[in-house]
Structure formats: structure tokens, C-alpha cells
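One chain follows as C-alpha cells, the form predicted on its own.
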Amino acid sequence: MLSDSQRATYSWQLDIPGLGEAGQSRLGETTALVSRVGGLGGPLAMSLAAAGIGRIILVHGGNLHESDLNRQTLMSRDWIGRPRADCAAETIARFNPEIEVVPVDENFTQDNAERLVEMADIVFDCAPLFEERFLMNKECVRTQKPLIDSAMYSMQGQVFVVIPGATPCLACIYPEIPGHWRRQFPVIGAVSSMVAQIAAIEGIKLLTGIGKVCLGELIMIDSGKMDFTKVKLAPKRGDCGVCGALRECS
């Protein structure tokens, strides 16, 4: 049951058809992991906090740099030189003190992927490196946990939902790391935030059952033209080294 404070905080979204107190309670019982909390993950994590996700794990290693400030909206200039995960957690905790926020000053590696994914019910992948994205995808498939994958470059972005056993996984779409990918790329903060909100909405729909989740489709955003396209993906590959052995969900 929701408390009086929760009913007041979420009163506007409780009226969304199909959400109600039952859906809000499901959000409150959910642990979501967001990696990382930069230009994409920061606004995504804030939207999850605003929606009432009960526990949010923020995975992001390293200290804040001045060059991060054009897009990493959970940060502040006086935090330069200190861990970004802690700054993000502090910002969210001030915004919604009723939820639990757990900062993790690490990035995904072979050594910690199993431990980190085990902590969550749903994973939001906002990492810029394919190595990290592949680790999250592999571990979510292994544990059969939903993954919301999002990425952006310059004025473009994409979001897609992985439900192990029901949809293709990231490795089905990208069997190998694209040769042109690099760590630093053009970013406008507003574009990152736009892509982040689409990922947050897909996750909230998945958790509450409201609306229609775009399963088996790649959501593509071109903010330069303000075009939004959904691309139908091929079924999951039987020869995929990550999800190929999983049976189809009924």
C-alpha cells in the first residue's frame, strides 16, 4: 500500500490508465541499475527517481571533469575532481529522499558484471563503450533480467529492449564491436536527454504494464531532422553465442 506521502508525490501519474496504486507499488518495489550516469544515464536515472523506482543503483567509475558538464545534468561544477557516482546519488537523494540510491564508483568489467547485475531487477545500459554494453547484455541474458539498451552519437540515438528468451539481444544485432566506434564522440546534452527519456519510458511501461513496449524493434531518433523510426529486428539468432541457447518465451 502507498503511504499518504507517496500518494501526494505521485498523484498526477496515478491517474494514468492502467497504472494506479498497483503499478506505483510495483515501481516502488523495483531495483533498477543504471550504467553509466553521464549524459544519457543521468537524466534517465532522474526520471526513474521521479517515477518512484524504489531503489536505484548508479554505476559510474571515475571523477568529474569540466568537459562532462555540457551533458551530465546530475553533476555540479563544484564537484570537479570527485567521484561522479557520489555526486549523482546526492542529487537524486535531494530530489526524492523517499527512495534508496546506491552509488557504485566502478564501471562494468569482467570482474564485477555478475555481482552488479545480481543486485537489480532491471538494467538500463547507458555506457559509451561496447565492451561494457556486451557485459551487461551477457549477464542479463544469463540471469534472464530485462535490459534497456540506449546509445547516442551526435544528433542520433537509439533504444531497444532486451527480454531474454523473447527478443534478440545486443549480441544478435552487433556480433562484434563496430570498427568505427570510439570513446569520445560529438554530444549535445539535449539529445542525450531526449534518448534517455525514451529509454526510461520503455522501462516504466515494462515494469507497470501500461502502454505497449517496443519489443523486437529498434527505436531510432534523428534529432537533426526530428525523425523517429522503429525498425523491425530479425528474430533472435539461433547461433548467437549469448542468447542462442535460450528457449523462446511463450
Given for the second form:
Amino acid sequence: MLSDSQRATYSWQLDIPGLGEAGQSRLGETTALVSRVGGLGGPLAMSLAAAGIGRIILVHGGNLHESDLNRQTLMSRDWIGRPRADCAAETIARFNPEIEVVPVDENFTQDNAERLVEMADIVFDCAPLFEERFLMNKECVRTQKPLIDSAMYSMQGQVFVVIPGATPCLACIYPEIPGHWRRQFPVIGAVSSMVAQIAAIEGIKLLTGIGKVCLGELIMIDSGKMDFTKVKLAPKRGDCGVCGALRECS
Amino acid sequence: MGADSEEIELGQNESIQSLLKGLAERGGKDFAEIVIDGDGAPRRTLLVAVDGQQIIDLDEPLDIGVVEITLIPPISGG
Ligand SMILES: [Zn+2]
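Form predicted on its own done; form predicted in complex with the partner chain now:
Now the complete complex, all chains and molecules, led by this one.
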């Protein structure tokens, strides 16, 4: 049941076919975890907040640097040196005071993965490092929670939805951590935020039942040519070290 | 290599694995590193799709007419 204030805030989206008050209530009852909240996770978290997700956990270790400001639009120049999770939480809380925002000044590690994923109903993986993405994938598969994985590089983006047991997981499509990866990647905020919006839309669709979630597909964006394509992924691998033991379900 | 797409005529019963080897030989070191491992086998982290469908078995011969083969290297950035 929506409050009068919620009905007013979300009135323009309540008319989306299939969303309605039931879908809006589901968003309001959901805790989403977003890690990290940089050029991709920041705009993604903001869109979840605008859509009315009830609670957002913002996971990001480290402080704001000047070189983050070309893309991390939840930040502010006068916050350089402050923890980014706190800054992001402040911006989002000011934008939508009706939702709960929980900053966590840490990145995903072996030690905190269980504690962090336990807090959430759905995980949005926006981390730039494969190691963190694999950790989130593993923990989401273990706890059977949906994961929306997103990544970008230069003008390219990829988004893919993991429903443990029903779709391939990250380790199914990358059976090992790619070796050629470098920490610093070329990025302009317009591209990272576009990829973020696609990931946010997939999550909102999954939670509310509107539209058709791209399950078992890799969404690929080439903003250099404005090509949007999807590749149908092979079924989850029976020999996947992460999800192989899960029974196929739908 | 630098080419986003290229038209290639495949040999009789050529597999994606042999196609990748050929591409890696003329594609430069960075490209080769993404596509094949030290033993010349396709990298397990490279996704390959034929006409929009991921293919796992890369040493199967391709006996079909005109197809679009997409090589999807892993990316990670946010
Ligand atoms: Zn798997």
C-alpha cells in the first residue's frame, strides 16, 4: 500500500503498463546493493532511488579524487578527500529522503562478501575489478540472489543478469579471471552512465515484472557506433565451479 | 588489427579455433593475447558467438554458408 506522498512522487511511472501500485510496492520493499558507486554504480544507484527502491546499500571503499569527477556524478568538487560511499549516500538521501541509504566504506573482499550480500535482495555489480565481480557472483549464487552485472570499457558496455540456477553465472561465461586486464580503463561519464541505466532497467524489470528481462543473454553496447546487440549465451555450464552444482530451474 | 569487422572466407571444414589462430598471427601482440593462450588454444575468457548465439565448442568445423562471427573479449570497468 502506497502512502499519499509515494503516490504523488511516483505518479508518472505508475502508469507504465504492468507496474502499478503492486510493482511500486515491490520496489519499496526491496533492498538493493550497489558496488561500487563510481561512474557506473553512481548513476545506477540514483536511478534506483528515483524509481523508489526502499533501501540502497552503497558499497565503495576509498576517498574521492579529482580524477573521479569526469564521471562520478553523485560527487561534488568540494568533497575531494571524503569517503565516496558517504558522498554518494548524501546526494541520494537529499534527492529522495523517503528511502533508506546505507553507505559502506569498503570494497568487496572475501571477508565481507557474505555480510554484505546478506543485507540485500538484489545485487548490482558495478565494480571495475574482475576479482570483486567474481566474489559478488559467487556469493549471489550461494545465497541464490539475483545479480545484475555491468561493465564498461571506453565506448563499450556489457550488462548481464544472473538468476542463480536458471541462467549462466559470471563464472560460466568467464571460467577464469581474464589475465590481460589493467586497473585503469578509459571512461567518459556519458558512456558509463548509459550502461548504468541499462543495468538499472533490467533490475527494475526483474523486481516489478514489467517488460522482459534479458535472461541468458549478454547485452552489448557499442556507443562508438550506437550499436546495441544481444548474444544468446550457452546454457549454464554443468562444470561451472560456482553454479554447476545448482539444479536447473526456471 | 584495429578492424571492427572483417570479411573472411573460411576454408573447407575450418573451425573457429583455427580461424582465431590465423587472426592472432596477423593481429598483433595485444590482440593475440586476448584471443589465444600460450599454447595457441582459444582463451577461455573469450566469448565467441555465431549469428548471435554463443558457441562453446570452438574446434567443431563450421560447415555453414555466410555467418557472422562475433568475438567478445571480457571487459571490466565502472
Ligand atoms: Zn556458473
